[in-house]
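Below sits a lone chain in C-alpha cells, taken as the form predicted alone.
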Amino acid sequence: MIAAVDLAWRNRIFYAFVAPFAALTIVFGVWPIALSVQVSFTASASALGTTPTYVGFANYATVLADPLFVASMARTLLYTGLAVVANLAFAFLAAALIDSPRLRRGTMFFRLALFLPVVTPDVAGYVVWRWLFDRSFGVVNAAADLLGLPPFGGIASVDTVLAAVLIAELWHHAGFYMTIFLANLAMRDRALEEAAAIDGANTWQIWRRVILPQLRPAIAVNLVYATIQFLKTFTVVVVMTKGGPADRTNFVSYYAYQLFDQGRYGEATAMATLLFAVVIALSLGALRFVERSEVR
C-alpha cells in the first residue's frame, strides 16, 4: 500500500515537471504547425483573415506543377546529402582525434575551438563568412593569391557557391555533432578493445568491429538531427546568397519565404507543409536505417 502511494506521488511530481514543457511544445510547436497546414488549404487572399476561403488541394497542385519548386526541392535534397556526409565525417574524425591517447595535450583547446562556432549567433557568423569569401577583399582569395592558387569564386560563382555555403555551415554545426560523438566515445567499453588487441586485432579492425558498433546511438542521433537541420537550411541563404547566384542556393525554405513575402500565403504554406513531410519521412528513414544496421 505504501509503495503504491509512493509511486503515485512520484508520477504526480513527474507530470508536474513535464506539464510546462508539454504546454510550451503544444503552444509554440504543434499549434503553429497545425495552423500552417490549415492555411495551406485556403486561398491566399483570405488566408490570414477571419473567414478564409478553403480551396482544397489547389495550392498543392499549383506548387507541384511549379518547375521552380521541383528544382528547389531537388537542390535541397542534394545539398542535404552533401552537408550530412561532410558534417558527420568531419565531426567523427575530429572526435576520434581528440579521443586518441596520442593527443595528450591540447584536447581542451580543440574541443573549445570546434564547439565555439555552435554557440556563435548564426547571422554574425555567416556575415563574417560572407566577408571572407568576397572576391575583391576577402581573406580566402587574398590567401589564394599569396600562395599562387587560382581565385575561389565563393558565393559569387555558380560553380562554387554550394561549396562556400557548405563550408560555412560545417564551421557552424560540426562541433555539435563532434560533442555527441565524444560523449559516446567516453561511455564505450574499453575492455573490449583491450581484449581485441590481445587477440591480434589491428587498429582498423578494432575501430570497425569494436568501437563503431558502440557508436550507433551517436550515429543515429547525429544522422537524424543533421538531416532535419540541413533540409530546412535558411539563415545561411538569407545572410550570404539570397538564393543566388542563378537560384543555385534557392532551397525550399527560402523559396517558400519568398512566396510568403509576396503575399502568396497558401502556396508558401503548402511548400512548407511538403517540406515538413519530407523532413519527417527522411528522418524516420534515417532512424530506421540505423536500427536495421544495428540488428544485423
Contents of the next structure:
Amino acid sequence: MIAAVDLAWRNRIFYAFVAPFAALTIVFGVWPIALSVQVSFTASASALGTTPTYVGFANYATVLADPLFVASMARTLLYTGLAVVANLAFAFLAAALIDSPRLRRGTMFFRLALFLPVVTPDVAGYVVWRWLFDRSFGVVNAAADLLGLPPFGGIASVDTVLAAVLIAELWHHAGFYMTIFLANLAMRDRALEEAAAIDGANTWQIWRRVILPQLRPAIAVNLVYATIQFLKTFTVVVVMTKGGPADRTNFVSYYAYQLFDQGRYGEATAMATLLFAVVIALSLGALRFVERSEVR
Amino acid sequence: MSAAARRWRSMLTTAALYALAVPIALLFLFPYWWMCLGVFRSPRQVLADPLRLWPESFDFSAFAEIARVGGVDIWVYALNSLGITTAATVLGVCVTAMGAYALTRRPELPGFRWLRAGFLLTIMYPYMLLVIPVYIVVFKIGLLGSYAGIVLFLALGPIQFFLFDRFFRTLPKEVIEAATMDGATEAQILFRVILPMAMPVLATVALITFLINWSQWFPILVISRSPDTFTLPVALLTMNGELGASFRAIMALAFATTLPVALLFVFAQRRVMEGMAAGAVKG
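Compare with the form predicted alone: the form predicted in complex with its partner chain:
Following is the full complex, with the preceding chain placed first.
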C-alpha cells in the first residue's frame, strides 16, 4: 500500500496528465452507470430523492413479467441479427467490388458515395428516409410502381417496417463496415493470391480459401461493432417510427426511454441494465465465435 | 483462349463491375439529391411527380420558412452547433491526448488499469441509456441546461481514444529515452517531443470528433432545458415531430444540417475514412 502510494507520488505528473480524462470518464461514465444500477433497485417514485427506497429485484421482476418488454427484447434481438448479417454481407461485397483493381478510376468516388452517409447527421438522414418511404410522397413507392412491383408499405405497415428501418440504417452504417473491410483488404498478402492463381485456383476459390481467412480481424471488429450498434438502435426509431406501427419497432432502448420519460425510473434503469448485460454477452459471444473459427 | 478473346472477357468483366458499382453509388447518393429537390419543390409538385429529378423552378422560400424554428432563430441553432461542436472537439482532443498518453506510457501505475476498464465499460454501455443517468448526474452537479454540461459530456469518445492509444503504443521507445538522457522533464517530453510528433493524429482525431459531435442530438436534447441550447440536428428532430411542419422546410433544415459536415468530409475524405478505420481496429 505504502509502496503503491510512493510509486504514485513519484509519478504524479502522469496523474496530472490523466486527471481531466479520469474526471470526465468518472463523471459522465462510471458514476452514471453505477447510478443507473443503483436506481434499478429503488422504487421509481423515490429514485431521484435524497432517501430512495430500495426494493431489491422488484423492478427486474416487473420488467421480466411485462409481456411488452419480452416482446421488445425478442424484436431487438431479431432485428440485431438481421441487421448485422445484412450490413456485414453488403459491406463485404461492396468492399470486394471497390477493391477490384479494375475499378481503379471509380474507386474513390464509390468509397465517397458509400461513406458520406456515415458522417451525415443520422437525424437528417433518417428524416429524408422517412419521407422517401412515404406512401404518396415518397420515391420508393413511385419507383416500385414504375417497375411494376407491388407497393411497398414502408414504415406505415407492420409487415415492412423492419425492412424499411433496416434499409435506412444500412444506408447510414454500411459504409463504415465497408471501410474496415477495405483497410484489411489493403493489408493482405497479395503474393498468396498469385501463388494460388498459378496453381490453377479460380476466383471463387481464391476469395474463399486465400483472402477470406486473412480478413478475420476485420470480421471480428465488424461483428462486435455491428452487434453493439444494432442492439442499441434508437435514433432511427425516434425519427421514423416512434416504436410503431403496433410496437413492431419498439426496441428495448426506445421502450426504456419511454418509461424514463414517464418517470418510471426504476423499471427504465432495470431495462438498461438488462440490455447492457445482453450487449456484453453478445459481443463477447461474437468475439468467441470469431476466435473459435480461427482454430478450425 | 486467344489473346483477343481474353481481352474481350477482361473488358466485359470490367464493364460488369462498373454496372454493379455505379447504381449502388447512385442509390447511396440519391437521398441527398432528393433532399435538395425537396427544398425547391412544393409539396403539390412532389405529390404530382415524385420521381422528377430536376425542380420545376428554383424557389428559395423554404429557407425563409426555417428562419425561425420552435420560436428560436436558425442562427442560434447554427451557432450552437458550431460552438458546442468546436468546444467539445478542442476539449476532447486535449483531454484524450494527455489521458491516453499517460495510460499507454505507464499502464502499471496504481489505478490506471481501473481507469482504462472504466472507460471501456462506458463505451460498451448503450449510449442512449447512459444518457438517462447522465441527466441525473448533470442535474446533481448543477449543469443542467448549460453549454458546459453538453460540451463536457460530448468531449470523450471511443474512436478518439483508440486512435491516440494506437499512436502512443507504436511510438519508438528511443524517442523518449533520448529526451530523458537530455534531461527533459516528463512535461517537456510530452509537450515538446511527443505532441509535435502526434500532429497528424491530432488533426485526424479533431476532424473525426468534429464530425461525430456535429451529428449528436440526444445528449443535447436531454441536457438542455430550452431550445436555446439546441443544435441543428435537435432543431430538425423537433421540427420532424411537429404536426403540419412543411415538407420543404424540413428538407431545407436537413440540408442545412448536412451541408457543413458533407463539405468537410469531401475535403478531408481520405483522412476521415482512414482515421475511422484505424480507430475502430485499434491495432
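So that the term is clear: the rigid core is the largest set of C-alpha atoms that superpose within 1.5 Å between two forms. Just so we're clear, the structure is a prediction, and the values are computed from it rather than from any experiment. Residue numbers count along the first chain shown, from 1.
- Message: Quick check on residue 29: with the core superposed, does its CA move 2 angstroms or more between the two forms?
- Response: The answer is yes; the displacement is at least 2 Å.
- Task: Tell me, please, whether between the two forms the C-alpha of residue 20 is shifted by 2 Å or more, with the rigid core used for superposition.
- Result: Yes, shifts by 2 Å or more.
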